[in-house]
Structures are given as C-alpha cells and as structure tokens.
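First, one chain by itself: the form predicted alone, in structure tokens.
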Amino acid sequence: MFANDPVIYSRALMSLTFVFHIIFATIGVGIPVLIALAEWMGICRNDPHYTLMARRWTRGYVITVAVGVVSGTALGLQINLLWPNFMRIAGQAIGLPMFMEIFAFFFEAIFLGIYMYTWDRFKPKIHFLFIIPVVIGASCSALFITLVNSFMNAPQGFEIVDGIIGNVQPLKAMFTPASPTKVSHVLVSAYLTSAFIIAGSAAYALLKGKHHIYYKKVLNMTLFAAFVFAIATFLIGDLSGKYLAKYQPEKLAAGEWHFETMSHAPLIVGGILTETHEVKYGWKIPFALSVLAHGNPKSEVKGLNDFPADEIPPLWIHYTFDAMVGIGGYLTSIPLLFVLAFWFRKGNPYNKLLLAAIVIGGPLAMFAIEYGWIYAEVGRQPWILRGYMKTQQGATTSEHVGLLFVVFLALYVILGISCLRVLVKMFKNNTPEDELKLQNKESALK
C-alpha cells in the first residue's frame, strides 16, 4: 500500500524539503537583523570590530541565500505539483501573499548586492541605510509565507458553492485569527536563533583557545540580543497557546494528550501514552494547562474526547510540542546566566561550562525551530485547509511521486554538504584575526 500511495509520499517529499528549507529560511530572516545591529554598533562605538562582524556575516549569509533560493523554489513547485486541488482553492484565495512573497525576495536580494559591493563607497552611516531594506525584505519575505500558512489554519475570506470558489476577498484571507501569533512566532524565533548559532560559533572559538577580544564581543552582543529575543518568543508562545485554545482546540490537545473536558487541567510533560489513553511516567504540572489555554487556572480546556475521531491529529506530536518547549526554556536560560554573570560581574561569563551550553544552543535553536513547524503542520491534520478540505483530498493522484522524493533528496543532499564546506573554508582561512591585521597595516599605510 505505501508503494502505491501518493499522498505518503506527497506528505514525505514535502516535509522534507520543509525540514530542509526551513534552516537557510530561519537563517535568511534572523541574520540580516544582527548584521545590522553589529555595523550600527560599529558606528555608534567606532569600533572596527563590530563593522568587522557586519561584513563577515554578510559573506556567509550570501551563500546561505542562494542555497535557501534553491529550496524555496522546489518548495514552491512542489506545492503546485503535489497539491493541485488545494492549489485551485488557495491559488484564487491566498494569491496576493504568495506574489507578495516573490516581490519582498526580490527588494532584498537587489539591496543585499548594493549592501555587499558598497562598503567602501560609501560613508559608514550612509551604507548602513542599505542593509535596512535587506532586513524589511527578509522579514517581509517571512511574513507573507507565513499568512499562507495562517490561511490554511484559519481559511476565511472566500466561499465555496458547488465546489467552486467565489466571494474572494483577499485581505480577510492574508489577515486571519492565526495570523498574529503565527507571524510574530516565526519571526521572533529566526532572530533568536540566528542569534544562537552566532553565538555558538563564538564560544566555539573561545574553547579551541582563540581569546581575541573579537570573539567576546560577539559573544556579547548575541547573547544580549537572544536573551531579548527569547522573551519575546516566550510570551508571544503564550499568546499561541491561548489561540490554539479558541480556534484550534483539538491541536492543543492533541499536543497535550488533554482528552476529558475540565477545568484546573494539568499540562503533562513527557510521559508515555497507553492504547488505552492512560499517560505513563509523565509530569503533570497542576492547572498549567489551563493558565496556558486561557490565562486561569479554573477556565476549562476541552479535550480530545469531544471531538470527532477521524479530526483528531496524531498523538506523537505531544513529543515535539515538549521538545520545542523544553529548548526554549534552555535558550532563555542560557542568556539569561550571561546576562547576570556579565552585568554583576559575578563569576566569569566566559567559562568552560557556560561555553560549551551556548555552542549547544546552536543547533538546539534549529531543532526548536523544525519541532515547532512539524509540531505546527501535523497538528493540523487531516485537514490541509481547516474544516475545507482533508489533506487527502489535496494531494495528486500521480505515481511518480516516489521517484521525486529520491531526486529531492539527492539535490538536499548535496546542497547541504557543499554550502557547510563553502562556510567551514571561508572562515577557516580568513580568520577575524588574519582581516583585523589586514585593515591595522592598510590603516598605517595611509
């Protein structure tokens, strides 16, 4: 049956290159922001080193670019080719986001050359003005996607009659409940965690023994920023739970193995879950549930039980909701001892231990990022257009499917080891220490 079903590997093909996509997406959004950060902070301190970061993340975020080009355009036609009947009701309804999408692209790709070939063009304050259209256009670029993918958990703004479309109105469509949380969720977190995989590069080098005072203001300056970042993504989590709360119920949960409707529910952390719907060794957190739900530990939280059997999402998704709670507890912790450590200046901000948790925290912040989309797009199963439309009844029919998703996985394959080896050279050879020398003699020289 699985060799012959389309809409597994339909499902497959795409969740793959999601997973694939999503990293140079996260990494496209949140590094234009630090980049612009650390060459204001160069010009508001003078400082050469924080100019110095500007430019170094600029040549890396370039090659991530044209990787992540490479996936979103797979990802795009595969959503064409894959899911042609959700594309006949989303193509007419959620249009204007998508063209939105390409036009924010293309607005950041044309100011991140100007932004890149300028630097010595200009005066340093003038060429800081072009990386704010990067950093509007990434985010833009973001923001539009994601509408989409609010509109597909909350699809409004049209009708259906007769299994044809019509009564389109395209601004309810982009602007659903979803939209708010999801939005700002997605943006928040790319910031923190380009912020972390910064830092985490950083700390690295401090523990391979390079004590240049470069890698400790990078240190600082990322850390301050995630500890910022990862309060904002803390409270706008809270803000998603209570939407999920009141407009997808049965996702919440599902996330929460939450099955009898009550009030005071518990949040259960971990755990195991029996056929017979009995949680095992979970941690359950009195009446936590429902503050999350809906900010009082009396209200009631409906559970599972109350729901349709066959609208019901996959149970395992709990463990990627625990997952991506549980790291951004961690990323929010982590900052916050730097914060203390550097601000009372009690105890040393640059220990051992405290480095190694940081360069931990860069790959931790990724798989954050891909539990919460995973945690998000099987949450809403079946459906592929909530209450509209099953998944199933989206997917194509074609049995060719299988032979893409080899093809696919091929390509990723080799985008992503020849990307990481572009990257390890061109930092390994060209050291901060080896461009801080450069500019010192080229300084004397004038």
Contents of the next structure:
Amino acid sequence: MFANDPVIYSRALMSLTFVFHIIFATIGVGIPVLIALAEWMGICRNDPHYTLMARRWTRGYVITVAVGVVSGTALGLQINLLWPNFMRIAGQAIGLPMFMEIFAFFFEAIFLGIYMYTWDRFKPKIHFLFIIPVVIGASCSALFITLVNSFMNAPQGFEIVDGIIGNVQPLKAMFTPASPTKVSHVLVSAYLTSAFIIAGSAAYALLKGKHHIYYKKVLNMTLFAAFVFAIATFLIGDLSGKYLAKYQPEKLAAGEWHFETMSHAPLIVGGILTETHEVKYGWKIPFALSVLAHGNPKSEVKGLNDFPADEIPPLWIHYTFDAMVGIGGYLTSIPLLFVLAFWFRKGNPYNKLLLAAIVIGGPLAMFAIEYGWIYAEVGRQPWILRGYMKTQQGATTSEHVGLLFVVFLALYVILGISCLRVLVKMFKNNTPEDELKLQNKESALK
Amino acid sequence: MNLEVVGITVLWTFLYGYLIVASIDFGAGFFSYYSYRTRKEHVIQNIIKRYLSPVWEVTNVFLIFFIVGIVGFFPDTAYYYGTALLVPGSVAIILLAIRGSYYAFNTYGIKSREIYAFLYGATGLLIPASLSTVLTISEGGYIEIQNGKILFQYNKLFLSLYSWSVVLLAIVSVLYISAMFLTFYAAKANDLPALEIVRRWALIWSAPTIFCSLIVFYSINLHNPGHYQHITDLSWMFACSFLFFLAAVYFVWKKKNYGLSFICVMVQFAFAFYGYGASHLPYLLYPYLSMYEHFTNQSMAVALIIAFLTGLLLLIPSLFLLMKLFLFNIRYVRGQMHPKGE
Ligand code: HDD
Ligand code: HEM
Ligand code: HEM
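Alternate state requested, the form predicted in complex with its partner chain (shown: the form predicted alone):
Entire complex below, previous chain first.
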C-alpha cells in the first residue's frame, strides 16, 4: 500500500520542492530591499563603501535568482502535474493571482537584467531607480503566491454544487481572511532573514580577523534593519495566531497540544506527548495561549476534542511552531543587544561572542522560515482546500512519482551544493578590500 | 471574438514568443559548445554572451506564462495533461534546471569549464525535443481513459513516426532560428569574422527546416487525418510561411538586409505556428479537451483578461526599454561598453 501510494509520494515530492524553493524565494524577496537600501545610503552619504555593498550583493543575488527561477519553474509544473484534480477545481477560483504573479516575475526579471548591466551607463541617482521595480516585482511575486496559499487555508468566493464549482467571484477568492496576516508575515520574515544572512557573513569576516571598516558598516546597516524587521515579524506573528484562533482553530490547537476547550488557556513549550494525550516535561506559560489567540488572558480557546478525529492535523507540528517562535525570540534579542551597545556606547558591539551569535542567526532564520511553512502547511492537513477538498482527493494517479522523488532529491542536492560553492568562491576570490583598492587606483588615474 | 478565442490567442502568442526567444537561446548554447570544440570560441563567444547575459531570465518567464495561463483559462488541462506529462514534463524540468543554473554559475560566477559548456550545449537540444512532445501528445492517440483513470501509452509515443518527426523539426528549427538571429546580431556588431561563421550556419540549417516540416505534414496525415484536413484548408498560411522563408534565406545569401531577414524568419514561423494552432482548434487535446467545453467560468475569464491587459501596459514599455538598452544600442552591441559594467 505505502510502497506504491501516489498520494504519499506526491506529498513528499511537493514538500521537497517547496522546502528547496522557499530558501531561494526568501532570499529573492529580501535581498533587493537591502540592495536598494545600500545604494540609497551610498548616494545620500556619498560613501563608496555602500555602493560597493550594493554591487557585491547584486552579483551574489543573480546566482541565487537563477536557482530560484529553476526551482520555481519546477514548482509551477509540479503543482499541475502532481495535483491535477486539485488544480482543475481550484484553478477556476484562484487562477487570477497565479496569473498576476507571472507579470511580477516579468517585471523583476527585466529590470534585474537592466540594473545589473548598467552601473556605468547611468548616473547613480538614475541607476538607483532601476532597483525599485526589482524590489516591487520580488515582493509582489511573494504577495500573489501567498494569496494563493491563503485561499487554500480559508477558501471563499465560490460555491460547489454537485461537485461542480460555480458562482465564482475572483476578487473575493483572492482576498480571504487569511491574506492580511499571511502576506505581511511572509514578507517581513523574508526581509528579516535576508538581513540576518548578510549580517552573518560580515560578522564571520570580522571574526576571521578582518577589520576593514567596510564590514562594520555592513553589520551596522543590516542589524539595524534586522531589528526593525524582527519586531515587525513578532507583532505580525502574534496577529497570525489571532487569525488562526478565529478561522483555523484546529491548526492553532494542534500546534499547542490544546485538547480541552477552556478559558485561561496556557501555552505549552516543548514537552513530550503520551499516548493518552498528556503532556510531559513541557513548560506551561499560564494564560499565554488565550493571549495569543484573543489578546485576553480570560478568553476561551477551542480545543482539539471539539473536532472530528479525521480532521485533526498531525500533532508533531507543535515542535515546528515552538522552533519558529523560539528562533523569533533569538532574532529579536541579538539585534537588540547590538543596537543597545551601539547607542549607549556600553560594551563593544563587535565583541566576539555577539559576532558569533550573529553568524548563527543567519542559518537559524532560514530554519525559522522552513519551520513556519511546515507548521502552516502540515497544520492544514488533511485538507488541501480547507473544508472542501482533502489532500488525498487532489493527487495524481500516476505510478512513477516515487522514482521522480529520488531524481529530484539528487538534483536539488547538486544544485544546492554547486550554488553554495560558486557563491563562496566568488566572494572569496574578490574581496571588498581588493575592490576598494582597485577603485582608488582608477580614480587616481582620472 | 468570444472570450475563449481571446484566451487561446493570448496564450498562443506567448508560446510563439517563447518559441522565438528560447530558440535563440537554445541554439546559441549548441553553437557555443560547437565553437568550443572547433576552437573558434574566441570568435563568437563574445556576441553570444553579450546578447544572452541580460535576457536569459526573461526567456524562462515566457514559458511559465504559458503554463500558468493555460491552466488559468482552461483548468481541465491540468487534469488531462497532468498525468500524461508527469514523466516527460519532469525530464524537461530537470533539463531546464541544469541549464539555467549552470549558465548562471558559469557566466556570473566562476570561470568557464568545459563541462558547463557541454551541459549548456546538450540541454539546448534536449529541451526543445522534450517540450515538443507536448504538441505530439495533443494530437491524441497516446492517452486512453479507462474507468475514469487516465493512462498514458509511452510505447506508442516512442514508436510513432509522427512523434519523432516533430522532435526532429523542433531541433532543426531551433538551430535555424538561432543561427539567423546570430547572423543579424553579428552584422549589427560589425564583427566580420563571427559573421562569416554564423552566416554559414544559418545557410546550412535552412533547407533541413523545410524538409522536416514536410515530413511532419506527411506523418500528421497518417496519424490524424482529420487534423490534416484542417491544415489543407489553411494551406495559404503555410504557403506564406514558405515565401517568407525564401525571402529570409535570399537576403542572407546575398549578404544584405540582415535585420529584415530576421524579421522574415519571425514572420515565417508566425504563419506556420498560428496556422498549425488554428488548424488544431477547437481541441486542446484531441478528442478529450475542447476549448469551448473546458473553458473557465465567465467571471474568471473576464478577470484574467483585464489582468492581462493591465499587465501588458507595464510589460511592453519595460521590454522596450530592455531591447533599447541591449539589442538596439549600437555601442553596447559592439562591445564598446564593458558588458559586466564593472
Ligand atoms: C524568520 C522567520 C519567522 C519568524 C521569526 C516567525 N515566523 Fe511565524 N511564520 C513564518 C516565519 C517566521 C513564515 C515562514 O513566514 C510563515 C509560514 C506560513 C506563513 O504564513 O508564514 C509563518 C507562519 C506563522 C503562523 C501560521 C499562520 C497561518 O498558518 O496562517 C503563526 C501563527 C505564526 N507564524 C506565528 C509566529 C509568532 C507568534 C512568531 C513569534 C516570534 C513567529 N511566527 C516568528
Ligand atoms: C506560498 C508558498 C508555499 C509554501 C512555501 C508551501 C510550503 C509547503 C510545505 C512546506 C509543504 C509540506 C507539507 C507536508 O510535508 O505535509 C506543503 C505541502 C503542500 N502544499 Fe504548500 N506551500 C505554499 C503554497 C502552496 C500553493 C500555492 C499550493 C497549491 C496551489 C500548495 C499546495 C501544497 C500541496 C498540495 C501540499 C501537499 C500536502 C501535503 O504534503 O500533505 N502550497 N507546502
Ligand atoms: C512564499 C512562497 C514563495 C515565494 C516568496 C516565492 C517567490 C519567488 C520569487 C521571488 C521567484 C523569482 C526568483 C527571482 O527572480 O528572484 C520565484 C520564482 C518562481 N516561483 Fe516562487 N515563491 C513562493 C512559492 C512559490 C510557489 C508555491 C509556487 C508555485 C505555484 C512558485 C512558483 C514559482 C515559479 C514558477 C517561479 C519561476 C518564475 C520564473 O521563471 O522567473 N513559487 N518565486
């Protein structure tokens, strides 16, 4: 049964491609914002260090874009190939944002090409204008695809009569109750993660004994940005919890191992679940779940026992939720320490311990993204279209999916490793110190 | 015109766009590897790189546009084609993935290696071959429905004359279109040694294009006579296509009007491509999927078309800017600007 079940393999293959794509998609959404910020600072302060940041990051960015584009193309095809039954129903309602996403890609792709190859063809202020469509295009592609995902979580804007979909209202399907929190949380967390990854690489260089002022400028800029984004991520994450309590209470309850409907509900962190649904070794924070769900410690939170047994998501998502929130706390406190040390000139913001913590923050942020998505998507199970269609019904009936899984796994491993190697080589062979020296020489010649 | 026709025309137009820009790209990959092997790379690598670097990502979006668009306008295509294309589609994905990423690694990242050049060249021919099977499948005869389950007959596909003739035509056309474009680009760049080489390629690949088209006509008649009948009804379109082919080759032969010659190539393929498309209608997959019965609902169709028109308002000026900066800017084309801008 399991050995040749197309549904299991389809889920596995889809998850694999998502988990891979989302790494590059997150970078793809966040880095342009930082590039724009750096180029703008360079213009305002007339400081070539910032301009150099924008140039260097752009060069790395095109490499990750390439992998984002190919894994995204794989997703676009696989979504149709693996979920033909789902797409024929959902396509009727949700085609619009998917279609609009492509225009966002076009826009981004065109202007990225222009931006990249016109550094010396335009004045800095004009050249800066070309990064703006890239920022807009990247963020809009996240916006539109997340709208599709919101629809799967809170479908509306159509009716199903006798298995046939009718009375479709495209705009209502596009903007569902899930959209505001989902879109904003996805965007801000992508900005946060990108800022941390760059900060991490600068911190690594400083740890390695490089001491050029360039690295410190990178660190200051990205960590200040990360500080703002982290607080926003935290606040919007809290709002996402309130959305769940209202529209998808089973996801919230499964994430919190909350079985009995009750008021003054505690939040459980960590722990182990016994066969009889008792929580052992967990850490209970009194009233916290009620606060997360409704912003009021006395409010009532619906428990899992109120749902039919076959509509409850897997309970292990508790851990992915905890991991995301835990990392969220980490990613807020590290920039906070840095910013405090910087402003009040107490202690050294560039001390080794803090630098090491920043380096770790980069990969951790990416893990938070993965955990968040796993929580959100597995927490929707068994539904593919919540309340309307179960994942089982959506899948392909083809029998070759198992083999494809292995092939794609190999492909992503190879692509991932090559991409990393190319990036490392690229930045190592051409250090900022060298580039700055070269620039000075050139301007001396003029 | 009704909404169905608007929808399919929009999609077909983007597929035509993909056909042209992707052929240039795929063929360039092959020629670039070929020149590498024959130690002529220093002569033509430059023009190929200068054209491809800023635009390769845009090429890919044309394909995605078609896929997302066709499922948007005709959601049932996902159901019928999804099962059939799982394997060939995945092969195409993998080839596209290898090609795209190694191109980027090679161009923007570290110095070139022969293995990258080889992958880039080989995938350039294999991708059109695997994508063209979609058109083959759409003729019908390779998919069967038993007990509501869709079965795809691989052995039939592999043993059919029709399917191989389409593959052949796809590969040859890619080389022809690409060589014609490079001829135009080399002439524009005033790069005479390169022009010498690519002009010869263009001439070499011209006659086989027509020859392969004839084989395809012949085998369509064997495979799906009803469709062949529609093709003969539209024979004037194919005749026009042939006339533009003659004009294009004539200009290249006479070493003049290279720009006009490439426009003739585009018109040649436009006539053939739209002629083929029109004769195929109303079926998207013979005989299961027809564009009238399997269209999306009215409100979605209207929404999609409005989104499309708004999108075009953004897209056309941007594409125009891209072409102005990199295709029609003499100084850029001649390499008087450092291509990396660094
Ligand atoms: C750097 C990444 C990151 C960080 C630090 C956080 N999140 Fe998050 N979270 C995501 C990245 C993310 C995400 C990847 O963007 C998700 C996955 C699906 C989604 O909508 O956003 C997500 C989903 C998600 C959901 C599910 C939403 C849904 O299914 O509709 C909730 C309830 C939260 N988050 C709550 C929080 C809270 C209370 C945080 C406190 C710090 C938090 N997140 C930090
Ligand atoms: C917005 C970006 C999205 C991300 C990052 C994402 C992420 C994920 C992840 C991590 C899984 C794994 C769940 C598991 O292991 O069970 C998953 C499952 C799935 N997603 Fe999403 N998803 C997104 C949007 C979408 C969209 C737009 C669709 C379809 C139109 C979709 C369809 C599915 C399906 C069918 C599954 C399989 C269900 C399963 O695995 O049980 N997702 N997704
Ligand atoms: C939060 C989730 C997602 C985000 C933020 C996201 C974002 C992006 C971005 C930014 C790119 C372009 C890479 C670049 O140019 O930088 C991209 C590519 C792509 N994504 Fe995703 N994506 C997400 C999930 C998905 C899902 C669920 C699908 C499938 C329906 C998808 C389909 C695609 C496709 C088809 C491309 C390639 C487009 C091209 O050829 O340029 N993405 N994605």
